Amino acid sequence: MASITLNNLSKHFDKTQVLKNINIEMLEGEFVVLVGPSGCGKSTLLRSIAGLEQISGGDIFIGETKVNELAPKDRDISMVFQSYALYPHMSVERNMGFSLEVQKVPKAQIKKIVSEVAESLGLSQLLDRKPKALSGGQRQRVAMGRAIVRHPKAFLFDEPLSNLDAQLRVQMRLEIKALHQRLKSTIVYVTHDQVEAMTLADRIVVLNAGVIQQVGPPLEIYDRPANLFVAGFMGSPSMNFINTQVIMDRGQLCLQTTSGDKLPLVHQYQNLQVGMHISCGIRPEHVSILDSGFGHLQGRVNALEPTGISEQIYCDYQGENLCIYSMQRSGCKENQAIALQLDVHKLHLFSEQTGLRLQQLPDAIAEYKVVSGE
């Protein structure tokens, strides 16, 4: 295994720049997930590391070796694609060991290596089968096994679970995570599925329009998104946003919505000034419905999505669709007026002008009075 370092990496297709000054070091043995919407450049970045795309600028290092000019076969990496790309006429055993055959590894050694990898992936009973006799999850395990037998410096996964159904995706996520813990290998994994990113990664790289928006551990990105894009993209259901303005009320700073509702600020923030326009973010799980009384906001239910274990309630506020995520069954009805209480300790403040997160000062102030309901 080896580290992967990208220095000022860029990629153009004709006049379109799809990767812009990518700088990141992926540590030896680290599981790094590249996540972002379709067309953000994450698969192009992965293919550039693999050598399947010729980069337009910058450098790629695998370990201490600069690999810009090396062919894919000389980079000592293995790639698992969205398409399983198995040879239909070969057995599982030959599919897994074919790359070793090409390298003229002795047959007895190939059989031993394939047998060990097959056992670790639960494929020992399937070695004589052809791909057409396998389920989707089994085919994906064969594709993973084919990559593992080579003992590469790094593994590259390009949306490997997108062709599987929901239950199989959960199962394969667990298997990939267990594989990483067992092999301690460097893995770069591309997905548009934020649940995959949150559950698999040591670190997440969030991309948009070819630019890195934020890099960090999953919970850091979820709890402290760097900008409006990351805040809106990471999280399912996604973060709610309310347009507000900073005002002074009874000697304390607070946020006032366009409808005149007021949200107290229980923390101090850098560069926060009266009159600033702020996008106030709040996760759906930090919004609750009051049984009675006056909440921070008054909304009206648009739709309900019960899942059995939880419920998502969508309501209209100021023409915006706010989501409430609850582990309780609310009993709400469509078109019902409801009072919403926000956990003001969990607000995320972003500048409407720059989209950047406002940084909370280290000494939080907890004694602000709750403005709403007085």
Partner chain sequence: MPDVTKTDYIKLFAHRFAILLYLIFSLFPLYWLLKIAVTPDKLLYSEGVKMWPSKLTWVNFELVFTQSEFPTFFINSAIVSSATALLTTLIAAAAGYAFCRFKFRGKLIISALLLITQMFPLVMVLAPIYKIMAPLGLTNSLLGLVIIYTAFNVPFAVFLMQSFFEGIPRDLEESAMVEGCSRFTALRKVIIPLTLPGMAATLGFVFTAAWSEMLFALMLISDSSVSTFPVGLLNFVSKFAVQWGQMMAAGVLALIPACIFFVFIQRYLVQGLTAGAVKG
Contents of the next structure:
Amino acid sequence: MASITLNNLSKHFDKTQVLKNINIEMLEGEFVVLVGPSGCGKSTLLRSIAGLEQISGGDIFIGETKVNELAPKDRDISMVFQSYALYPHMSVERNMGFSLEVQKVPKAQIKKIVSEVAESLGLSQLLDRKPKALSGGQRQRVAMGRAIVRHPKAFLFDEPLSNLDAQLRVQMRLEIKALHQRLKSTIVYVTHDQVEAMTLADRIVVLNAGVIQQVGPPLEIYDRPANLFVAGFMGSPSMNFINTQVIMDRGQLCLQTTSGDKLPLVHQYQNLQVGMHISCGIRPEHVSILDSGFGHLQGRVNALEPTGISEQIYCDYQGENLCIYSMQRSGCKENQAIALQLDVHKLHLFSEQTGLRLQQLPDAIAEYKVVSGE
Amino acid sequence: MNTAVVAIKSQKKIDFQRVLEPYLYLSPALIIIALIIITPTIVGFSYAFQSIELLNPFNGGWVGLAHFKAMFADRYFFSALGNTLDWTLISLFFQFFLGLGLALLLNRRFSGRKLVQALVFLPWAVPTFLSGLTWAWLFNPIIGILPHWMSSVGLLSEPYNILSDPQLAMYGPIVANVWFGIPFFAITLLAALQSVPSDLYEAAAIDGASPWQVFVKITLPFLAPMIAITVMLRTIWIANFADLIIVMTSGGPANSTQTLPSYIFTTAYRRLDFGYASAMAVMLLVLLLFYTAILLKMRSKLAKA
Amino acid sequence: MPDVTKTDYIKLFAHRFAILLYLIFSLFPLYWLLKIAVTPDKLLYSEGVKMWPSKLTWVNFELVFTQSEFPTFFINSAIVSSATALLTTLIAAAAGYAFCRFKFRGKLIISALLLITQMFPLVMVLAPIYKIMAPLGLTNSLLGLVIIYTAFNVPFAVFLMQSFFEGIPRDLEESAMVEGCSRFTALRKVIIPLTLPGMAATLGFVFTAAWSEMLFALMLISDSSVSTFPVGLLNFVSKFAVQWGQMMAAGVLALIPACIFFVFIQRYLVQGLTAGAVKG
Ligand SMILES: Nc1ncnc2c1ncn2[C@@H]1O[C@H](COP(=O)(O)OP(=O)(O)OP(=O)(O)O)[C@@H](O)[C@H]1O
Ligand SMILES: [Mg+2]
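What I would like now is the form predicted in complex with the partner chain, since the data block earlier showed the form predicted alone; can you produce it?
Entire complex below, previous chain first.
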């Protein structure tokens, strides 16, 4: 196992810059998940680490070694491709043993290692088959087995589960997690899937347009997104944003919405000034519908999406679509006027000018902890 | 410092390898093409302005445009030019329409289609010299049945060999060429037909279009680009194609089947007059380029309209 | 309903009938070749134009095998065609791989160049090639033919091989490279095995093309010991114009390798023609 360090990594194809000044230090044994919208450069970053793309600037270290100029084969890394990239003309056994075969490991030894790994992945019955004769989940397992067999310095996964159906995806997710705990390996994992990112990662790296937006543990990213992009990207259904301005109302700092509703600020925030334009974020699960009274805001129901276990209600407020996530069935109808209550402890404040988060001040955080502990 | 320099050097080396690698893989192909196709073409171009007759080795040197002047006075050259036009247009016409018909017939499911397809495409695989000989034999009244059929239908007054009749001889190689060329069009058009998305047909069927409307409004527009490019390339190919004529008639009788390529071949092969042959080849090339240019121009005009 | 089925039957019948006509047109000449080859010489003049002779004979084939130079021609052609096919496929595989997997300077120009060579009048290079080959001792030589055929078949074969390589996901070789292969090892262990059917198809194409080439052969070969089949057969025809049975027996022999390869490459015809869309 080894750490992976990216220093000021950049990459451009001809004239388009795909990665800009990427700096990450991935620790030995750490599970790092890369997320970001389609085309933001996740695969390119992964392929640069593997050596499949030549980088345009910066350095890549695997362990203590600078690998900028090393060919992929000399980097001692395993990669699991979205398409699995199993060799169609080889049996499962040869597929899994291929890297050892290339390294000229004695046949008997290859057989032993492969059968051990196959055992651990439940592939023992399938060793003689060709990839064509496997199901999607089995192929996925073979691809992972192939990566495990050689004890690489690190594993790279590029959306390995995206070709599986929902159920199998959950199962494989758990298996990958178990695998990581067993092997204690360094893993860089690219995914589109929020849940995968949240459940698997020790740390998440959010990438947008080739620039790192935030790096941190999953809950930190969920609870304290560093900017508007991360706030909107992480979480499903995604965070609501309301355009507001900071005002002083009867000695209390408030956020006033465009239509004049007021949200009291119960915490203190860095750099907050009266008159500032703030994009106020609130997660759907922190909005609730009042049975009576006016609440903070009044909206009109646009659409209802019951999923059985929960319900998402979309309502119109100041021409914006607000989403409410509720574990109760509200019994609302379309076009019905409703009163909304916001959990004002859970407001996220972003400067409209810079898009950056206004950090809550420490004493406020203490209070926040008490509140959330209730 | 030192290590940095080493790093830069090795980086350079790797870049160098990466840049050179594709050329390494390409080089055998490029070398052989440069030596065997490009060089002789350039040399051939220069021959057009020299006197090179193997039978008359003392008659050498640069002659300027003499060959081209001779060409304009050469009766056979002009008759070959006319024959090339007939040969190309008639062959192309029948190859294309019969090929299109075959493709449409094969574009339907029926039992035994694979076998039928293999059999009707077979003429394409027959070596050209053999196609030529086979058809030459078929036109021979002693061993071939065609003259007998033609006379019994009334096309010929008596069963004789049309290949020795200057009026009719050209039809011999043309029939052989059509026979040999139908599969080419059928295969390419069939491939294009099969690439027409089936939901287009389904939509048309729901809209109540008749089969003819479907063909004209959907199939044809879809095939048009493919047809345009194949017909253009095929025209050039047929115009250059001399094998059948050389095998079946050698340009005779009385030069009645001599096309430009066959005339060039005869000039080079029989008379060993490489200079004049090359001059005519240059002329042929110029004419074909001219044709291509006009066609491409027309196409871009049509595309704009 | 009955109306519909009636017109359907008529359509079906018309379709089958049209196909039958095409089949007859395609196969009749070949049938005739075979028929004359098995007709005894004595019966030729009396029954030459009958659909089937009253007696059959293998004499013509025996004569071709034992008393003529055709076995030599056949072997020469087989040598030239196989060597051309092998050499061309190797060269084209390398070039096709470069086209498919690398970005490099001049790629567009080179592929345009390859395309243009396909449209060139062959007759243009006939004379210069003779002039160049003669002093090198490559006229009257099978090697000379192999070199020329290879050059003229490489461009099309490159297009073909490129399209076969493009059918193989890039992931596969990248995966192999991450797993410890150099690019070349990945090519050898992963890509080549997967391209084998494509290579076989290319081999078949080039073999048939070389087997039927005759202009260069006529031009460059005069010695019957190094004649290929077309040259030998055409010379035979012009010298012994009345030995119909033997000529046609030889023709049938010339047809066999082409037909075998045709059956084999048939599947790839469409792919090949759409890839190059140029060559006959
Ligand atoms: N070989 C290439 N040449 C030019 N541009 C490329 C190349 N490969 C990728 N790109 C561009 O780089 C950007 C990043 O691509 P990348 O594949 O890394 O995105 P991604 O984040 O993996 O997206 P996805 O989630 O859809 O897989 C894209 O805009 C893409 O168009
Ligand atoms: Mg990707």
